[in-house]
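Here you get one chain, nothing else, as structure tokens; it is the form predicted alone.
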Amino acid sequence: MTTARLRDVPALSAQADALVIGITGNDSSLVPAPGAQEVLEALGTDFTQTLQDLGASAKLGETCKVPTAGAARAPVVVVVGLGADEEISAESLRRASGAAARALAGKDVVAFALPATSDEQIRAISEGALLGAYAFDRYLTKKHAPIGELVVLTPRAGDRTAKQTVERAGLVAAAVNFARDLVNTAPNDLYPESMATQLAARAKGTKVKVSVTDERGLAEQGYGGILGVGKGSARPPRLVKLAYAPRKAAAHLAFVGKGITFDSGGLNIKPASGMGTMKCDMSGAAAVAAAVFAVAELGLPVRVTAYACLAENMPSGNATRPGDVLTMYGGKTVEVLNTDAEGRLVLADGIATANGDQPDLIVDVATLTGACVVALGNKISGVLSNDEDLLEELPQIAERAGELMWPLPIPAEMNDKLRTTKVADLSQHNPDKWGGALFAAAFLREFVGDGIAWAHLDIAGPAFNEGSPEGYTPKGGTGAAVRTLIQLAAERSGG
């Protein structure tokens, strides 16, 4: 696994594989960033302009690299692009150490002589080299060979404060690729009594309580929802309770996670194109789980219960069917009409059990709608919510995490849509075809208990990547929305 130290050293002294430096500007002006002055000059007079000739570039995330020739100690020196802007971004420099850590996979000691003089690019730096250093490798023979370890060279290396940053980023980065690694385990590995067995060994030796109810034990409790998902697999389903709760907590946040580890559609099956990546329908889940575990390690003063409802949506003579009705945990009924959308019920049943613990706030976070893909894209999480200071705080706070997310409303006439049926107190989907994202949160929302501040994440976009890595972003799973989860709880108890 890779780590991350500071160290207080000129670029051109740093003993490492590698040293990563900066640029900024155009096609026809590159402009070193601070850090990359020295180095350039070394390399030299004219060594811009030979950078330029390699078909060097200040875009986002694109790396040239370049032997030294003992002009460093470090042989070889990994120009990369920090974008056009004068001004770097946290999120630049967290792109841009991701790329250059993708590019220098099997290096054991990589420098990086980026801009790192506030906590703030420190903080970035080290994430986004940590988290583009990832890479999944269980079903491969060949193994692949990460960054063994980086350094990041400031003059804050003896810092106290500087030192606990980077080890919050080393234990964020690894939250989120914990949910990566989950994400991206094939499904008949990773299936409701597996993921569960894995979420209580990672509790292992840590502040977090796990607790797991079968199916024997949902159906005596009355989990309608999850259950009439789960019904058509033969691996049964999962609610999975983790919670950590540390003395003189400021806050209580509860999480809940769709889990459905393997998204056929149910009886209404989607068509093949559309169930290659369907093992990422539990990221939800991850996420929670995976937030739940850093909040604990960071020792952050705030009570988190997170629930991850996992459940493998198939068809069978079992499953549910269209014009079912459920009922749900607490009493509550549903007319099932699309077994497609599935994560709402599961959820559903979520958010009715958090209710129990009377937190503060409820987040629930899940690969929901494809209709929010087609508002948002596949990079940007939509945000709803039946608050609307947290509507435009969420937003805000995922950006200071890294995250990209958007607030969409909840109309009034989709509470109308919610009572089409004429058999039950909610109809499961939307009679029509538009709107798909806010009907689907208006949906949970029946759920919330009165009083209660409530937020939907829908990641089904930035969830899975589906494209060639890009910054810190892998192929695969991406961790989406937990560093959106650390940060709001950290800004939650003052951490």
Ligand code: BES
The other form holds:
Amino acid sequence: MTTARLRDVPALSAQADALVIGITGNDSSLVPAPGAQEVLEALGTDFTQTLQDLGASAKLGETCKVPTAGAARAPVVVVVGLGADEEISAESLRRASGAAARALAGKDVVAFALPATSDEQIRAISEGALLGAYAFDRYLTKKHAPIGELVVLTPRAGDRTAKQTVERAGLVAAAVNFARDLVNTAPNDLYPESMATQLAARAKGTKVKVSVTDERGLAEQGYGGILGVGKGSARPPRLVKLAYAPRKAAAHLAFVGKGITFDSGGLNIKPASGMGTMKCDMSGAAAVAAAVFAVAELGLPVRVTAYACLAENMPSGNATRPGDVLTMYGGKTVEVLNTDAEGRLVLADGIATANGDQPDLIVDVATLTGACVVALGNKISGVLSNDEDLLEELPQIAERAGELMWPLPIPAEMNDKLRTTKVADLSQHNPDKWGGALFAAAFLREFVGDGIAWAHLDIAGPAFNEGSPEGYTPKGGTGAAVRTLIQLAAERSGG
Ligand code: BES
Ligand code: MN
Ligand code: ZN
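Mind giving me the form predicted in complex with the named molecule, seeing as the form predicted alone was just shown?
Every chain and every other molecule in the complex is listed next, the one we just looked at coming first.
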């Protein structure tokens, strides 16, 4: 596994296989970022001009490799773009470090000579580099050699706070990468039972207690949503509870994750074009689980209980039909109108279960609707909530963690739409095609206990990158929402 650490040595004498420096500015004038000047000077008089001649760009995340030919201890310098502004944001550092780490896959030791004096900068470089160094090679016969060590050059290498910052960044990045691994694992290997087993194995030696409810337990306790969705599959569903309860806890957070290990749509089967990436439909469950492990390993004084609602949505002679009525955990009845709107059914059971713990706050995370992707694109998650303050606060928490989230409303008309069915308490699916992300949230809100603050994160867009790698975001599973959940827990613990 790749690790990150701090060192206080001049960039030119850093013992590494590659040295990363930054540039800002634009095509007509490149400006060395703090840390770059001495390296560029060693490479030659007016090396900024040489970079320009080489076509190096300050565009965020663009990289250009140059040999040092003895001018530095490292044989290669990677010049990475930090964007046009001389004012360099934490997120620019995170993305540029990630891009540099990707460009240097296969090197053993990579040193970063980027502006790294504040804790925010040290955190951003460490997280970005560790996230960018991620590679998923489980199914490749020829494995990738991962970067061994990422060295962040900083005058604060001896400072306790700075050391804690890089350690925390390591735990956060490992959590994101754990979620990515789960998402990227092929759905013939990752199904409800095997995912539950993996989560239980991950808990060994940690302060997280994992308990798994199998299909018999689910039936005994009335989990109509999870069972209804899982019925069509040969692989039975599971509910996994992950609990971290430190002695001194400032608050109790409940996380609920959608864990559809494959979403074929069920009898309302998806077209081929929409099914190809549907192993990603357990990203919410992966995120909540990864976050709990990280919160425990960070030792944050906050209690966290997560529920991973795991089922495979398949068509078969035993599958749930449109028109079926399910009795959900807690007793509410739901008329199923579209078996492809399965996420809300498993989440409703999870949320209703979380109510029983009387948490201060419930956050559910789900690749829930294509409608949310239409609204916000594939880089921004939707936030919907029953609490005005939370609706405003969560996108800000996300931003501090380096993630993009945006508030969406739950309009009052959704309450009527939820009740167009004549045969059950609630309709599962909206009568018209508009506002699908909002209707889904209105449905989930029905299962939140009285007086409990709740937020729903629709990560259908950002959870899975079908395009090219970018910054610290690889192709495939991205680990969306993991950093936001950890940041939320940290802020609610007063840390
Ligand atoms: N898992 C999908 C949503 C999704 C779409 C996730 C694209 C990631 C990328 C979800 O279960 C689904 O099928 N939603 C339907 C809901 C509809 C039937 C109301 C959708 O969005 O089309
Ligand atoms: Mn679906
Ligand atoms: Zn789904």
